[in-house]
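Take a look at this single chain in structure tokens; it is the form predicted on its own.
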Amino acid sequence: MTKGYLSFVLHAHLPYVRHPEHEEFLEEQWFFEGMTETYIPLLDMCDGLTRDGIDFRFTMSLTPPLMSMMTDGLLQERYLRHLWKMIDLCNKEMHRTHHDRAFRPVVEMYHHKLNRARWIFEERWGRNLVAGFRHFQQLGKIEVMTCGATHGFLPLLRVSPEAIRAQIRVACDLHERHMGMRPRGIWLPECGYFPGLDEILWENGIRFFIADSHAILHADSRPKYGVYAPLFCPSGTAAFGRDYESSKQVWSAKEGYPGDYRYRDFYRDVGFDLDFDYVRPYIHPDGIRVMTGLKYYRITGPTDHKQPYSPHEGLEAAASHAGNFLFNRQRQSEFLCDVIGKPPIIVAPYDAELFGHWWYEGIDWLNFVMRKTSCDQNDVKLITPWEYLCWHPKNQMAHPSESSWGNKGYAEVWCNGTNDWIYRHLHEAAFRMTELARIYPTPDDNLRRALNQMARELLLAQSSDWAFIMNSGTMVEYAVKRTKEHIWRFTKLYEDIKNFSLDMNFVGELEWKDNIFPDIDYRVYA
């Protein structure tokens, strides 16, 4: 008998980082790391589960910037070049560690995984991972959600309703272009919700979204089932709340599984550990040492004297923690089912990049959980939020409270002394975009291109990633530069249009650099 439902929700997102004007660009490394360590292994996991007849389910957002990078020919070519470079480094390491009993097993592991990643990327999915996720959605194993067009933090953009609508509409259009269907669910950027946003979601065909716990618990009507059943907003869109208990076991590096001493240490990388001349061909051309992904030590403990990583022990730890996680969900479901009188839905949302990238064994852990849930018990059933709504179409109605999943639960991460200066510019740009969209409903071809590029620049400037990076204190210069560049480009286009002095060479250059949303229609702002 099913006593509870478990819904894994993974949020896959990276900011749009594409610089065709440079042969190599440091921040594109974020995308390469995500591809090798998270997105390709997730698809490989799905292939294995399908092959073995495992009835698995999970929900995953693919944000428009990430989808756009995954399907961009330039970045696909650059990623493959990066992958071959890492395989070459691994081949050298196979030779260097030939007689090293401590490190040889981990080098062999990387050698196998990198070559398999190359095969999956180039041959299994023809360089287009979005096609892979679409395939598993069509099989009914994955529910792929969307996000804001550029992950704009919506509560701080709401002074312009047109800006909110554009973030949602453009995202849904791009999702349909790549997935063949409109998205049914959305991961709101940073889980940022405010009352009334659900109406815009409903207008665009969104039927559910993920919210943090306090959005549900602080709703305008007390939730009868807490976070263990969705709330229907007055618009009809359903809000699913995060389960704190299951999140903490995985999120916390101190109290959760990722801090286990047997797991791989993220911060020790051969890009920094090995001789400079040896690794120079594999780091940045300017000589900047960067992570290569080859990491040979385990966490060990609070010490600088790290022990060699053992792939076998890491896998054993992942299997043990998967069993513990499932046991806890069984007991949690049994207790909650008795208390609330029906099977609860336990929503476990995480950043997808936690698995494989930050927590190297995380995808192995997820694989074990899926298999154990399907084969070892009958108390807990894997489900997606959309499936739950189909099976349980009647739920309590209430307005969730304004919230986010950032520090302290509201907007402080994205609006504080480090980044609050950006919003007067973003708001003014949104007003200007709306102004021109209404003035020019039927432009000529050149003006249409310029207005569409203005919309792209505004959306890129609104990305919450830039404010987040400014707050975190790392790569701040790049985040400030990106914000200022997009606002400057937008403003120049605006002034050129107002002064009837449009420079089509400038427009063409921006279309080449910032080519996201090829089908955008600026009139979404009207």
Second form
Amino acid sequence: MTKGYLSFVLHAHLPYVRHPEHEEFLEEQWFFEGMTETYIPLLDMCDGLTRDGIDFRFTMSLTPPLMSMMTDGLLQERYLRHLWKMIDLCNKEMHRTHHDRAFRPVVEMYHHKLNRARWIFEERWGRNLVAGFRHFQQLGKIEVMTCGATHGFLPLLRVSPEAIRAQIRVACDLHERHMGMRPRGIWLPECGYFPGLDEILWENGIRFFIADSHAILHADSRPKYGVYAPLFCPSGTAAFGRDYESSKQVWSAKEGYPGDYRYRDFYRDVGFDLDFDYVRPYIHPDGIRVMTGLKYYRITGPTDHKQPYSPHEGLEAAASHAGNFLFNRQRQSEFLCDVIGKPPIIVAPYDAELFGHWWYEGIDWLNFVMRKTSCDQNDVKLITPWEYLCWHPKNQMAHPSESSWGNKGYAEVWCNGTNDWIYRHLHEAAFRMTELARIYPTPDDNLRRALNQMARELLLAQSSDWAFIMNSGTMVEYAVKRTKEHIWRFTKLYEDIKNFSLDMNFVGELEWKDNIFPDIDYRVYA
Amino acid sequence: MARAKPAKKNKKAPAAGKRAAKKSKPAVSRNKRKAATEKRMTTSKPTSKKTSTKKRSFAAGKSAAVKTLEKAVKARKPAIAALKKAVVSAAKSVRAYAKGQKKAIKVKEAKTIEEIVARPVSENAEIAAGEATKFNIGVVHNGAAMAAQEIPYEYGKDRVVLLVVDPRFVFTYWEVRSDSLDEARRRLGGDGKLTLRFYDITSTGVPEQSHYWDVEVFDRLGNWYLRLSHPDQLLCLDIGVKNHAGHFHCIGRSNVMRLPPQSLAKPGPIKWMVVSPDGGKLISDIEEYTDADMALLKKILGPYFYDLLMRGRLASIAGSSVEAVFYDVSLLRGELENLGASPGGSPGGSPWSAARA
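Next, give the form predicted together with the partner chain, keeping in mind that what was shown is the form predicted on its own.
Full assembly next; the chain just shown is listed first.
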């Protein structure tokens, strides 16, 4: 008998980084690493589970910027080039470590995985991973959600309701274009929710969103079942709250699984460890050492003297942690089912990039959890929030409270002394966009292109990643320049339109550089 | 289970964490500090002064004992008695030092549950690394390949905007045109100062009939963080000019913001709603919130989370920094155990492990 439901939610997101004006661009590596270490292995996992007849479920958000990058021809080409380079490095490493018994197994592992990643990317999914996720959604195994159009942190943008509507509407349109259906769920950027947002979601056909625990526990009506049942907002949109216990076991750097000594170390990378001339062709062309993704050591312990990573031991640790995780969810479900008198839903949301990229064995762990949950017991059932709503259409009604999943639970990460200067400009740009959208409801072709490009620049400037990076203190320059660049481009277009001096060469250049949302209609701001 | 993070992380994380915590605290400019407000931000300082004084005195005691020993050796007296004395004295000093250390540490530690739950999260938290690592490619500085673009300094509008940072903290920025400022001053007789007037409109909904407080500011373009005494209030503000006589001329009014609540809602009826897969909605029934519901919630949450929730600490230590939640919970559990209370929870305070036991 089912005593509880477990809903894994993976949030896959990267900011839109695409620089056609440069042959190679450092930050595009964020995307390449995510592809090799997280998104491709996730699809590989789904393939394996389907092949073996495992009844698995999970929910994931593919944010519009990530979807756009995955389907962009230039980035697909560049990623393949990057992958071939890594395979080349791996081949050299196979030769170098031929007689090295300590490192040979890990090098062989990378050699196998990189070649497989190339095959999955190029041949299995024809360079378009979104097609892969769409495939598994059509099989009913995964539920793909959308997110804000460019992951703008909505509580801080709400002074312009049009800007909020545009973030949601543009995201839904792009999702439909690539997934073939409107999204039923949304991962609100940074889980940033404020009362009233649910109505905009409902207008766009979105039926549920994920919120942090305190959004539910601080709702305007006391939640009878805590975070173990969703709340319906008065609009009808459902809010699912995060379960702390399951989050802790995976997220926690101290007590969580990823800290196990047997797991691969994230920081030691051959891009820094090997001789400069040897790795030179595989790092940044300017000679900047960067991570290559080939990491040969295990965590080992609180020491600088790391031991070689053993893929076999890493896999064993993942299997044992999967068993532990499931055991804990079984006990948790038993207890909660007994107390509340119905099966609880345990929502376990994570950043997708935590798996594979940061916690290298994370996807193996997820794979083991899915298999064990499906085959080894009957207490806990995997479910998506949408399935839960179909089976349990009656839920408590309340307004969740304003919240986010950022440090301290609200907006401080995105609004503090390091990044608060951006809001003056983001808000003004949103007001200006609405102003022009209302002035020009039926423009000629050139003006329409310019206005659409303004909407793209505004959306790109609103990405919460820039404020997040400014707050984090590393790689800040890029985030600052990106924010300023989009605001500058937006402002120039605005002034050109106001002064009747539109420069179509400039518009064309921007369309080439910032080509996200090809079907955007600026009138969404009207 | 093994618990350490990679060594490099161990070395770097605390510093980075502190730095992040420091940076994440919204800065209040020097000018802003000058102006006294009735709802001024208050920060408690750690009681480290006492600790360091004690440490110094114990260290002095220890070194005195060592000096006595050295003296005895130098004087080459029939030394046994003196040496014995010195050794005993040194031992005493070391014991006293150890005792003092213990005391000193105790001074640092919070003594009550209230202190634990009131402790700022930045002292406890080691921020979970996950979210930031996707941007980590081993490079600290970047962006050199991009040209720096200039953005407008001002937009030529009279505007003031209010944003919520957390349940007790708001951020506002404003811009006032020079001619608007001159005009306002002229109307007030020339001596007016630029002022932010905050209104708590929770009960009235109308600024003109609400309690307000003023903050004098100096620049036409600026921003301000304001710490508030309680959450869940409705706020807005005006920017304007105020003269010595107290007359205020408004130049612009902000949007209205409701600060989020910080604790469990007051008991009230529970409404149930049915939403069918095709979008049909129906409020099916309404029931009273009873003591049994409260007991149920307590059971679901377990004693520690329940305690944090009731003290309004759940949200302020929540978010993706799950570390912080569990650090607080483990401290709380330790304190309860020391106080002889029955904790009844597993590591991390989950109620279901207690049930299993």
